[in-house]
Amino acid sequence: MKLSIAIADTHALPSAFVVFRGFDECIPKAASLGFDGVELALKEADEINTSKLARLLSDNGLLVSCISTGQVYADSGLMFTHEDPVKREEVKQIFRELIDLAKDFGKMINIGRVRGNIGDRNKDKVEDLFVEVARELCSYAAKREVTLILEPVNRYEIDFINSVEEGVSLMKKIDMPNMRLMPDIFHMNIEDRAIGAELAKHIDYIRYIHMADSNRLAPGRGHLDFNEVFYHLLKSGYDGWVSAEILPRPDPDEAAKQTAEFLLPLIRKYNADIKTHAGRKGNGAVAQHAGLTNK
């Protein structure tokens, strides 16, 4: 397991959901802090100087874990579900190119409120013009060994895919091998019927999770259970990456410091606990071997 945190450009949108802004000062800040990932906020590809990127990223020891998308839809309300072919086609050129940066930096690219809403249209009609787009930009990633990773989120940002069984359930619908899931345990707080164990359930659909206590704030400032958390994913053997998607509060330093502080320790914790039982049956053992609870 590693541990990433998002990063948008220094002229991303006020709305733009990342604890850190401006890739040359916040990239060695994210290593600084133990680190091992950034997930790059964009709203197009061209946001990015690839040449200094992979400088950036070389210097200081950091990989991209993957690219979210939230800017397209927040800057240009572009959505996979557009009424008009016009749009649909824009988004999925913009999606294209986010692929061909992801082959070379992350090798994954976030779907969130980019789906699009549902709204007063027919729930089916908008779920087929979701799984049409979603298959041509898979085929389009499948060659670049890209995975495009559906984020549920709650109902109160947006009334399509909230939980993860109806993410698992959509994912079965477009039945493609690189199209996968990327739940949020603050969105799962609200809709799903456990976190934990509904992780550990979906866990073959699962190639990424964001990570945010339930006031949005860095974990360990709310009330979630993280050791729950752990204990369901180190019974499934998650071996992905978790990232910090948190307000940027009180402020981004300290954010990020905080969520370091209270994520590595856990993380080291799991991985130590993975790799010396690797060989081991019985993932039970293995949890209760690391310390982590199922309360």
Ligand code: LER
Contents of the next structure:
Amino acid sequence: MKLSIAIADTHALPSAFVVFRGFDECIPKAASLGFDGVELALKEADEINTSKLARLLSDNGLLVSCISTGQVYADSGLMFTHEDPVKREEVKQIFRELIDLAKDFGKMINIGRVRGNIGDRNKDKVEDLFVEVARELCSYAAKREVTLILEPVNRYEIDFINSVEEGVSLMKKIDMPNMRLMPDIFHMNIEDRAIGAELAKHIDYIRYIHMADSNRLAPGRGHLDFNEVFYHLLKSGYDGWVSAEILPRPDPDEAAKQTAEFLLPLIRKYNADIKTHAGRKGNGAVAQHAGLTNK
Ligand code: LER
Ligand code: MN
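Would you mind generating the form predicted together with this ligand now that we have the form predicted on its own?
Below: every chain and molecule of the assembly, starting with the one above.
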């Protein structure tokens, strides 16, 4: 398991939901706190100077965990499920360029609010539009070994795909090996019947996890049970990224530090256990060994 943190560059929209802003300063900071990678919040591929970013990452020994795209929607209102085919083509072109970028940076692109709202439209028709766009982009992405990861988001932000379970049924409908889910445990705390157990149940569809506490502060600052989450992840052999997407409070530096101090010891132990036991799936004893409690 590797730990990442959500960042944007200095020119990002105020609505970009990230901890740090400014690649030049925050990439070295993330590295010195012990993060393994950074999640880049982008609205278009042109924001990135690829050689400069590659140098900054390699100088600091960090990876890009994923490219997140909430800003595509926030900037232009573009969405996968737009009724107008011209608008859908516009969003597809932005995504093709982001996929080209992800080929060299992280190999994963998230789909958050850019899927769009259902509103007063027919749900099945909106879902069909989503499936059509997602399949087309997955075919493009597959040739570049990139995976699209859809994030279930709570009902107070969007009305389409709120729970992990709803996400899984859509994954089954799309039926593309490089279309997977990115659960965010903050949203799961609102929408899903459990957190750890639901993650374990649907682990084959899960490629990436957003971490925050119940109040969207750093893990450990609210009332989510991270032992329960890690217990189920270890039991199911999850060995991917977890990424801190939290409010930058009381300030970005402190929020990042609190995250690292809370999660890194858990992750070190997790990685030692998953290695010892070669991540045997479904082996509850592995998680018991790790001292993580079941709920
Ligand atoms: C994006 O990752 C997310 O979790 C959303 O809540 C942002 O609106
Ligand atoms: Mn999220």
